[in-house]
Structure formats: structure tokens, C-alpha cells
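Just one chain follows, in the form predicted on its own, and it is written as C-alpha cells.
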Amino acid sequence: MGIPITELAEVIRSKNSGPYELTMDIIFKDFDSYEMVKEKNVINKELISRLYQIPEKDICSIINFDPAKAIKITIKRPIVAGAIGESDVYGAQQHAPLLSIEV
């Protein structure tokens, strides 16, 4: 077993990124942890595809943002924000799958 991402990250959150996309942020406690995860390429399209059960083509971007020691992941929303059947218009409850990541 690896190190749980929850031990390395200070913040793991999701948010609305417009009506058609969701963004998840992983903000690390320190630069050493961030650099380790970045160098190992732990957060990649294959992992996000598996965690969110979406095709890789629905992953818009995975960005390493060095100044904030953060990784930003943007995916297409499975249902347009505010549409019938959509249950999280703010996208604030979509980060849970990231909590299971181990490094």
C-alpha cells in the first residue's frame, strides 16, 4: 500500500467550472509532496477515467500548477448543471473519488 493522498494534500475539492465542466483541485501541504506526486505522474488520465468511470476523452485537462503546489483536473460534466436529474449544480460534492488515491 502507498501513502494516502489525504495525508499529502491540504485541500481536495471540486467545483463548478461552468455548466458543462467540473474542476477538481488537489492542493498539497508542501512542495516536496507535490513534486513527488507530479514526478511519479500519479494523477493522470487513466486514473481519473477509472475513478470517475468516464472515457479519457471526457477529461479536459490535468494541470500541474507549481506556484500553488496544486494539481487541477477538469472533466466534462456527466449532466449539464441545472438539468433534470443533475444533483450537484455547484459541483461541490464531486471530489470524493480522489480521496481513494494512493501514492
Given for the second form:
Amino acid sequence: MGIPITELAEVIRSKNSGPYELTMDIIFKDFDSYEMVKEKNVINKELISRLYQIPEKDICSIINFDPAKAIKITIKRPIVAGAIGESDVYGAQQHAPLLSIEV
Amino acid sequence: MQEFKVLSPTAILGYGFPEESFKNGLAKKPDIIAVDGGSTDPGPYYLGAGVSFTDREAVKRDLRLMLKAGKELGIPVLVGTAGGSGANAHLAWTEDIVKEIVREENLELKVAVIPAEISKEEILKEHEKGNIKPLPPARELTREEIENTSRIVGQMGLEPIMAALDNDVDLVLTGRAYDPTVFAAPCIKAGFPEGLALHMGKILECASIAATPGSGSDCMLGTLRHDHFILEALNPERKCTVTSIAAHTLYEKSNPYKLPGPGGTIDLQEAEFVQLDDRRVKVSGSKFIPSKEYTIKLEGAKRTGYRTISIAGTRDPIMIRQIDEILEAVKGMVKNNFAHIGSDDYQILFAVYGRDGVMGKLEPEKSVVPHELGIVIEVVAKTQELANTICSFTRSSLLHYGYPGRIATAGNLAFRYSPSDIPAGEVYEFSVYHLLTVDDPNKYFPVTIKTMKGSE
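Switching forms now, from the form predicted on its own to the form predicted in complex with the partner chain, please provide the structure.
Starting with the chain above, the whole complex follows.
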């Protein structure tokens, strides 16, 4: 059993980045936790692909942002924001699978 | 000029702000008051239908306070992306509110109005010349898609706003504008560096969302100097911390180091965030890298039909276990009953809350069987009447559908409302999200100067 990500992170959120992409931020409580997760390469394409059941080609980027001790994951939206059949116009409730990550 | 102070009252015009915070801001003697009016986040409907996602009375309340303060201090007020989406209908809606305030407060204002809607004819011409490229993952634009689009706006850059400021105006009212521009243009005009001005604008456009505790309805002050800027929350209960400001830099964008906009990119690779004191953060090192080509982001929405919805719930475990089969069967019943209507004329969708209503295809936990389900029956059809018809029939069919093993024979759904069906009007989707290359940044954003007088 690893450490639940919710113990290390202060913020885990999702939001639109334009109508075609969803972007998720994991902002850590302290630099030690951030550096550890970064070093172990915990947040990688394979993990995101599994958590969201999407092919790796739909993951636009995973970026470490040191000034905010944050990791940012951007994926292609399965349906464009607000189009017929789309379920979250602002994209603000697509973060939950990330809460299950263990380090 | 040693420093330039920008007061940002609220994240979106109409989201409100405490008057106390605003007064704290005015006491700091700002050089301008600027606010962002818009976003694509509320979805394609507002752009397509020409309607604001903010409330008229709420926008009027915010604008009244800002215009009166601007006049008292003798400083300009700038409003970006008027009316939420910044097409001509939204701009006219906001201008109308300004006129009302001018009358009621007996003001005299010199106003610069900058529209941002681009006609389909112009877009078709640019498309033929090969000047329009998709912003991945959007697709290549087609002639047909342009013709089907209801409204197209371009995000103006700094140049049209700087041109407007040449006229010594009290108010600049813009159509769709790149969010930081109304904050940054006056700074750059006063001789401050573009990179810092735009980065400060990028943060100020969300007002106190960048503070902690964050709020979209509270004031922020940005003080720009020649080699850094300082951010300060104007409500004493909030503060700016390095974490809150740096975290905000991530918000709503894919790459926090490079923020592309009209005419170039804000480059934050060497940006430094320093805690100045308990409540203020100093930012330096932000750069602006001009691009080879000047591009304008286009946004457009097209109408795809009319919607009617019905909201219901079920608490029956026998039904919940076979919900997918039941919903499919009901779709089949509707299709059979209306065999004379083309199946392209309508779509039936079921959002099943309690299972995958929120995440849809992205939901990893599909096998959980909950004790109750919320079901939103949604029909999108070619006309409102047809959407009403299909929704009504789907609702009654699902209510009385005799699924295998059914014990509760009186009805399958709990309705919260009577009437149970809600016509939801026009449905739009984003059809244009592309980059237009221009030679002249001002081409599609002409500045008009008007004088508004309360006593006339």
C-alpha cells in the first residue's frame, strides 16, 4: 500500500482548457512531496490512460510546474464542451479518478 | 512613470464584489479600472444565441459602481468581452446597460466601442485564402461549417484597445478580447514591458480567484513597475501567496510555461514568484515573445436543434439492475411509434446520474450498482415541437415499460415536477475554434468613439 495522493496534495481539480481539452492539476502540499512524486514518475501516460480509460494518444501533455509544486495533465475531451451528449460543460467534475492514485 | 496600478473588481462583470474591497482599491489611487466580461466556459449556447450568461441586473450593479468611481477619479474604465461572448448582440446589450446608467446617474462619458464579430463573408474569404488553421484537436474548417455557424468572433489583441486609448476616453467597451488585453493595453501604452503587463493581466482577469481563500467575486490590485509587478487582494480576509498565484498560473490552460495569444506568447519559464510580505506577491521574469505571424483566435457556434428534457428518478433495484436494456428498449418503442418521422430528425439521450451521469465515457467505475438513479431524458430535435413530442412519448413509455421481472407495476419513475417535461430551447455547439492569420491586428476590430450624456 502506498501513500494516498490525497494526503500529499492540497488541490486536485479539473477544468476546461478551451472547449476541446480537459486539464487536471495536482498541486502538492510541500516541495518534498512534489519532488518525490516527480522523481518516481508516478503520474505518467500509462496511469492516466488506465484511470480515464482513454488511449495514450488522447493525452495531450503531462507537465511538471515547479513554481506551483504542481503536475498538470491535459487530455482531449471525448466530446467537445457543450455538444450533444456531453456531460460537464465547465469540465470541473472530471478529477475523481485521480483521487485513487497511490504513491 | 514609475508604476501603474490596475484595479480588477471581479472575475467576470456581473459576478459582483464587496463595495468595501472596491473602496480599498480606489484608496490606492489606481490608474485604471478593468474587468473581463467573458469566457467560453459556460458553453456554446451563449455565443450562438447572442445571449449573455451573466444577469443584466448584476452586470448593471457592477458597472454602475465602476463607472461612477472612474468618473470621480478621472481614470478610464475598460470592459473586455462585453456580454460574456463578445459578439455584436452582446456588445449592444452591454452598451444599452451603460446608457441606462449614464441616464440614471446623469453622467457624461466618452466611450470607445470595439466590436469583434466577423461576418461569414469575411471568414469565407479568409478561409479561401488559406489564412485559417485549426487549433488542435479541432478539425480543419470547411465552407459548409462556416455557413452553418450562427456567430463568429475573433479575440482581439492589444492593438485595437491601445488605439482606442488614444482618444482620451472614459470607457472602453470591447467585443471578444483576449482576456489579459484590457488590463495590459493601458500599461503598455504607459511604457511598461509587454511580458509583465500581459502576465499581470492574465492573473488580474480572474480577480481574487488567484488569492487565498479564492473568490471570483472580489477585488484585486496589480501594481506594475518596469521590472516586476505586485499583486494584492483588496479584501483583508484574503491574501496573495506564492502558492495561490503560481497555482493560478495553471488554471484553465494546458501549458503553464507558454501562454499563446494574439501576436505572441507569454513565456513564464523564467518567471519568479516571491512573497513580499504576508499579503502580497512580487512577480518578475515574465517575457513576451512575439510570433512570426499575427494570429487571432476565432470562436463560433452553430445551432444543432432544439431540446426538451424530463428529470426523473428510480429507486427500484430490479429496474436499476437492467437499466441499460430498459432504456434501449424504450428508444426502440419510440422509433416504432414514430416510424413516419426520419430517425435523423431527433436524438434521444439518457443521462443516468448515480452511475455515469457526470463523467460519461471517462467514468472508470461503471459496474457499481447504486440504490437509486437519477435519469434525465433528453431529446434534441429539428424543431421544438418535435423535441416536445419525442420527449413526452419517451417519458410515458419509460414510466410504464413492462421490463422483465417487474414487481412495481404502477410506474417506473419518480417525477419531481409537474409539468414533467421542460422545453429547453435552442441547442448550439462550438463549430469554429481556429486561428486566423492577419497582416493588420486592427483589421477586424474598428474603434468607434461615442459621447453618452445623461441629460440628453
